[in-house]
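Take a look at this single chain in structure tokens; it is the form predicted on its own.
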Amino acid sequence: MEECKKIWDILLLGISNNISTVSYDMWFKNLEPLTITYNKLIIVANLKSAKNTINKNYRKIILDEIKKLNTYVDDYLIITPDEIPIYQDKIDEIKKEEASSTNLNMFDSNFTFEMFVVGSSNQIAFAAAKAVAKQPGTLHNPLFIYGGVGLGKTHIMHAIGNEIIKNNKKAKIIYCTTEQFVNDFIDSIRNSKDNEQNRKFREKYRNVDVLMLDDIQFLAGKIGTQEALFHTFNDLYQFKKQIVISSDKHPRELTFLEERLQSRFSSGLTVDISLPDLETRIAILQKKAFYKNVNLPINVIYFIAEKFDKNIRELEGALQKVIFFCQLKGVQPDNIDIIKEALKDDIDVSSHILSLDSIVDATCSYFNIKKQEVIGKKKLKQIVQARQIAIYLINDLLGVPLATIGSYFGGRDHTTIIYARDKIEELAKTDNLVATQIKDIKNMIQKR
């Protein structure tokens, strides 16, 4: 149970950072998962004593974590060796359903809707895929999801494949890219023995729950596979199978296609997916970093991301050149300057980026502070002075979310965020001296 193991092992990482070591090598290191049944989590303890002590002072812990996870996962329930008989048939059942699935491709299991990240630039396309998931067939058929490469497109595919799955282990779901398709057409031409090959061609393709094409531009010039494509969706939607296609275009863009074949992917739903905006990038590159247990401060998160704003793969590429970077280099993913360097070959280093780092050194060189001083706690009515005004500027400049710029110094909440930026925005419509000092902070950012 590969999904099993893996859900436990986040539940670990989450109840380990809220107990005491002794506490977490006594009662939980030896805990085995078993299975998940009805939407709980079987564990195996070794002892009836640590099963009893774990659900009498951890079980709020446990839950909370589970809630974090949002999965269909909501509950646990710990067992001893000698009760898992008892669980063994449902295993055997899961074991057996696994052996018999007719899935004709398999989807990958990182590509979940857990696993995607909703902002502006996804949402439609996200609730759709959800609905589509829930009840194939029945909403949005066909979905057509279009937008750039390495967008999300291929990830909300498998997401949907994944999730029909997990719901439904006997669905017959097949997954290719247009380019298979186009090849398993041609192939049932060239190797047509009495119709043979063609009628294997059909049955794979129609004999189906959900069918899912990806990348569809790719048909340009092929009018005979646009024929066949155009009476398998026939077939297929007659007997509301669901339909699922992507694209790297709105259909009406796809001057190459038949026009019949246009009117069919713009019969149901049609969604795009476009580029991520900064806060969502954020968010992947925090959600990519947790899954690898990999620690990043707010500024390196916010460099990256400034940096990396074209598509989402290119995104998740330099996390991970800076993750094996510094592994290699034996260093933490903690300063810029080493964050540079690692993607040394993918960025241009040498020139200046407006961030959040670049905001505070500017004002920290001005007010000649230092800036752990301005990102701490001191209370000092230079340095607050400084702090705030740093605050209004990367809230002016820059316009991250107040969760971001509050993590970013020290942790502070967004009501002191909100009080710093609303006092020096004030003060700067009064006060000459501090409108002064504001200017020639931003003189100093553009000459850097």
The other form holds:
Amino acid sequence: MEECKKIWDILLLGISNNISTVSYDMWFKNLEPLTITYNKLIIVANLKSAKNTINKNYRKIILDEIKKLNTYVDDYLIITPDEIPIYQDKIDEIKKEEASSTNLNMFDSNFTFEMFVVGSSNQIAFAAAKAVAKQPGTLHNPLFIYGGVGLGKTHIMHAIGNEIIKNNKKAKIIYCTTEQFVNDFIDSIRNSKDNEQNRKFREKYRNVDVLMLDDIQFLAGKIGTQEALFHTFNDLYQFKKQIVISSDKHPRELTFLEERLQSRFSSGLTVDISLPDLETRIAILQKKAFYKNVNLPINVIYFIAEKFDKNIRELEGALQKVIFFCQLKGVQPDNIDIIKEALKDDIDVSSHILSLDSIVDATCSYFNIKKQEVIGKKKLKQIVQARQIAIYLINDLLGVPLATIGSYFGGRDHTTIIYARDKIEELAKTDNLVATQIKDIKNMIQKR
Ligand code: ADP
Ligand code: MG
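Could you please show the structure of the form predicted in complex with adenosine-5'-diphosphate (ADP), as a counterpart to the form predicted on its own just displayed?
Expanding to the full complex; the earlier chain stays at the top.
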């Protein structure tokens, strides 16, 4: 019954966000989840009055939360203790079923295709995952996704799960870490009599439409489990059941694997996720900030994206830290000094940090113009040229996406940025003054 408790706990959290503490304590706190039957979560209330009140006043809220969960559960039923025996048969039946197959169709609702930012580092993996989710078992089997830590492998696997379940609530999907798989295998051997060996294990893993194994590198040295996986693989494959595997390396580099397993893994489609470029990191931060309802100016986004380039989990962690820090201090996350303070344990803030701000500041002080004016809309010739030089320098020194530069300069579009950049580039070749100015400002920036 683990599963129904887990679902109920998540539901409770959602419900508590929607109603007052008083009502929550009065009506919800003492409810106990009993079981799930026919996609219905059965909950026990000690008092009939609680049952009636909840059905009358909170049914919609509960159903909304159930929907958000995105599991196979689609309704609930509140009963009183005297009604439990009616469900006892059903509970026994479910327990029996659970013993042979613990299929927990539950995926992290944050890990969807919609929440996944696509860039050059992951677009092939993304497209392959979408194709697999659309037609499991037919196109790419197995789908093998590999890449470094924190780059989105688990996210993509959950997204596949979420998508398949969205289209087919009854789909039987097992997602598990390779460690869980190994432990399950070991348990199955330990707990069964000789002739029963592996039976339970086999039923569980071969009786599915989709099997996803995360972090297959943990199979290193697990010869028995490798053998079991080989047979599982063949069974599923033969019946056109989808297999999705993730790993930190390409199958050919998984030299600890039995050769036959290695070759099975490479027999479908193998895709990699590599380090995200700056543009993708910026887009990820923007998306996550948006969903957290936090407004971060582009120079702050850029600053964080520039610093955390190896691991998206760390990139997100930095964002979380900044938000938390600013809430604590009661300040807005709107300038680089605050961000540096928030992240002082994670980045080297003493080293000179080249940023959009530092380049624009240097340009402004060189031309003795206010920052507001350079970033703003004024069309005075002198200001326009300073602005264009700043844009040129940023492009030259930082390699920031054009759209980012555009939004930093008050929401200009990328064609304006290209125009400014190209114009100064040309001028620098023919106009000595401009060439000198550029050199001087670069010097200033470097010395700061
Ligand atoms: P891995 O399994 O490869 O170690 P995860 O899938 O756990 O990495 O990803 C780490 C974190 O980074 C997760 O919170 C995930 O949502 C986020 N993440 C990774 N790639 C992306 C992406 N392309 N778009 C949005 N978030 C991402
Ligand atoms: Mg992972």
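We call the rigid core whatever largest set of C-alpha positions still superposes within 1.5 Å between the two forms. Remember, it's a predicted structure, so these values are computed and weren't measured experimentally. Positions refer to the first chain, counted from 1.
Colleague: Indicate whether I19 shows a C-alpha shift of 2 Å or more between these two forms, with the rigid core used for the fit.
Modeller: The answer is yes, as the C-alpha of I19 shifts between these two forms by 2 Å or more after core alignment.
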